[in-house]
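As a starting point, one isolated chain is supplied in structure tokens, in the form predicted on its own.
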Amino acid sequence: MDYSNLRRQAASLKKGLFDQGHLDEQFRQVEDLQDEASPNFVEEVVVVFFKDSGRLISNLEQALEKYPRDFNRWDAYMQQLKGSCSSIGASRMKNECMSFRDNCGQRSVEGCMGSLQKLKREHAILRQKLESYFQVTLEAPPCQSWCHDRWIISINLLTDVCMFTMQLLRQVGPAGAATRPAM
């Protein structure tokens, strides 16, 4: 299996959420928690993430059926979602938030409608890519364990190079002759 050519293919994946304003800074800020203690940790953060987040639009959609023009109850839940698209790095789904928490502010139900919709097209968008994204990562062998494996051999490399120039250097006298060993 070509490996090199999954992990292109994951890093194009990756680049495209940014690219395309899916995901922002924040996301690699999660990213960078990760380490050989939580191999799997971006992955299982964006898993609670769309549980999460599927929960708070359910709650919302019943919120909207239930309590009709009650502006302050669907800000409070759509606040909570944004604080968790925030946290993850969601900037589109974030930023339809925003846009939904406006026109809580304006008190227009059918601009809060419409942002639900952008909102729901954005969750599922999101979803899939990086569904996507994870199991191309998961077909590839992580670069940094192979980048770690290459590293080693570089530095015994190096290390059995520096062990025979001293070798030489000690046949070599101080004036730059060759010396015979001691029989």
Second form
Amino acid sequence: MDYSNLRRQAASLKKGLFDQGHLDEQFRQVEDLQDEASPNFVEEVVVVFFKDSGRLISNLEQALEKYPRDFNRWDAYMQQLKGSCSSIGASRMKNECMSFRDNCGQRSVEGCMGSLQKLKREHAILRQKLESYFQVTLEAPPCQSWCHDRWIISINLLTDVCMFTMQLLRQVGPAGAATRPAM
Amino acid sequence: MTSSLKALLVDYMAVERMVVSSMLRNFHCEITLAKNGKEAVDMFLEGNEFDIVVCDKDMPIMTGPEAVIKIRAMGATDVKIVGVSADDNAMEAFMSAGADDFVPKPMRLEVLGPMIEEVINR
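Next up, the form predicted in complex with its partner chain in place of the form predicted on its own?
All chains and molecules follow, beginning with the one already shown.
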């Protein structure tokens, strides 16, 4: 399998997420927390984020219906979501949270509804892009195991070469000794 | 940096507890989690002691500043309390409640590190 190509693909997907503004520097902070003790930390955080954020968006939608014009309540839900978005670097989602809160401040129901739709769209896009990214990284093993496999292959090849050379010398030996010049 | 400090992390959102507790673990802190201000206060009422509390502002049942007031009122004046929030107006609420410091979300390693070091050096 062409791991280098998969790695390039993963890097390109990640770069796209940053270049398009879906993720910001905080995501790199989360990545820095991943280590051998928690090798899937980033993916686990992202899974929990989408679980939390999905629940909050659902709660907010219910609140919009059940508590009309209760901007304080709506704002409180969005405040929580904004915090979560900032913790993982979900930049575009965070911006839509801020837009929603601005609309709460201006007591604009229409503005809030519009912001919420945009937020849900960004939520879906980010989820899909991160799922694609993690799918590719899953197929391209971490460099440690890839390098280990390569190392094993190199040792095996060297062993084969040594054994072949020794067999060749055994076969050539007496004839080779006869043709060797005297020292 | 090794610390073995006892840290109480108070945040309603699971993802934020995950990220910040991982940061605290990075500094070798012993971490206790609470989901709201009341759980945090209960920790102190049960006799637990902490070197540092990292506390969100807006939580159900009891907010961060409310919890800070109660914790200080219990006589826990030595523990360093750091308020965190994505709310731009949260700093005043935390500081007037008795917090030592405030950090706007998101928490970052380069911000948390010096705070941990400050507590170690006390």
